[in-house]
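So this first bit is one chain, no partners, the form predicted alone, shown in structure tokens.
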Amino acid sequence: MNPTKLFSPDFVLGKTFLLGRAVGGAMGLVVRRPSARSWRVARLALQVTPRYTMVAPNRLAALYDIVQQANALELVGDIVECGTWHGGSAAIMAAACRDDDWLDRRSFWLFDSFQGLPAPGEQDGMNERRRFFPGWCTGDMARVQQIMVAHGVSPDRLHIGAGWFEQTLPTAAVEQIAALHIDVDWYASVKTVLHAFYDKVVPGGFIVFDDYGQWPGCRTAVQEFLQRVGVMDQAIVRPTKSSAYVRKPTTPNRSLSSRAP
């Protein structure tokens, strides 16, 4: 059997591994930064792992902090996530808004194929193509709705886009984005999301790449795209070993609509 499939959350071994990582990671959050806030984020992480997310607690904590920064800066716009799986990381972002009394000022746009990951391409590497299997990371829309409602998001502020990004993102009625979370693994998927949504991120808004340090295709796609729109490599912030984020420049910068392909 493909070992990646064996350790996926579809199997008991994968679920056990994710639960163990979640408990250890949550304890690590509290030990490194003992505070009421750390306890709060650690509890949130354990509420969503592994049933609703595969994202490690330190990355969930970073995501929580980033959304709270967006709230503190009073950035207009919504929360958008591409690659939502069962909704756990989106729920962490909702919790950050709820804790800041911002839930009634933002909508949540969550996109996923709900059919699993697409096959990786040439830019993603031989190892990734060898490990791939159809249905890897298949999300569950019912779980997404369940966990988002549990974290206080009203149905009228929750928008779930089901289908391949090439079909769903270009027609999505998203207008302004305060925080964009990209957890889509592969080169082509990252490029598709950035092309669809970069111009909708507000000046000073946050773009978070969950897989920047894990998948080479993701990293390459991010670097190529940022160079194209004139964002320097030094702007990339690494809150964890795996994840990264940038803030969209607050001064006028290149947009996709003004650049040739």
Ligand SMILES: C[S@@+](CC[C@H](N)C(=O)[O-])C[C@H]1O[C@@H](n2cnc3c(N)ncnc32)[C@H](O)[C@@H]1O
Second form
Amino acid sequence: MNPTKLFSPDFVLGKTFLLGRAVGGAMGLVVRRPSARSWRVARLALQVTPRYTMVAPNRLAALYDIVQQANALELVGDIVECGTWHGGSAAIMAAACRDDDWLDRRSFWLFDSFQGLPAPGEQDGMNERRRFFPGWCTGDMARVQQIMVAHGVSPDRLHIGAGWFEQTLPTAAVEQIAALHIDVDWYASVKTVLHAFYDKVVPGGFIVFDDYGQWPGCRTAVQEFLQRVGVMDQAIVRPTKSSAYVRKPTTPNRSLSSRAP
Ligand SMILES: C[S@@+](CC[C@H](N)C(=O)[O-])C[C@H]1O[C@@H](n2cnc3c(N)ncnc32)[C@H](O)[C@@H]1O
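What about the form predicted in complex with the named molecule, after the form predicted alone?
Starting with the chain above, the whole complex follows.
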């Protein structure tokens, strides 16, 4: 059997690994910065792992902070996630809004194939292409609904787009985005999301890349795209070893529509 399959989050060994990492990671959060806030985020991380998320606690903590920054800055717009799987990272963003009393000012737009990852392409590297198997990371829409509602999101503020991004994103009715979380692993998927949604991110809005330090194709896609819209590499913030984020410039650089492909 393909060892990637055995250790992937869809299988028992992978889930056991995620749980162990979550316990260690949650303890790390509290030990490094002992505070009520760290306890809160550590508890949230343990509530959603491994049943709802494969994202490590330090990345969940960074995501929680970013959404709270968007709220503190009173950025208008919704929370969008591409790459939702079972809904855990989206639930952390909902928890950040609930803790700020912002749940009635944001809608949540969550997109996933719910059929697993598409196959990696040339830019994703030989190793990733060798390890890939169809159905890797198959999400579950019912679990997403369950965990979002459990975190206080009202059903009329929850929009789940099921299907391949190429089909679902261009017709999505989302208008303004305060925070966009991109957790889609591969080069082509990252590019598709940025092309569909960059222009909808409000000035000063946050774009978070979960896999920037982990998957080479993601990093390449982000760098190519940011160069194209005139956002400098130095603008990329690295709150953790894997994740990264940028804020959309408040004075317009270039919008996608104003540039040739
Ligand atoms: C790493 S998982 C997301 C993990 C999730 N954020 C969590 O909290 O655990 C990546 C997800 O991206 C989705 N995905 C990647 N590329 C896609 C595409 N082109 N269209 C639709 N879904 C895609 C996969 O189905 C998979 O569920």
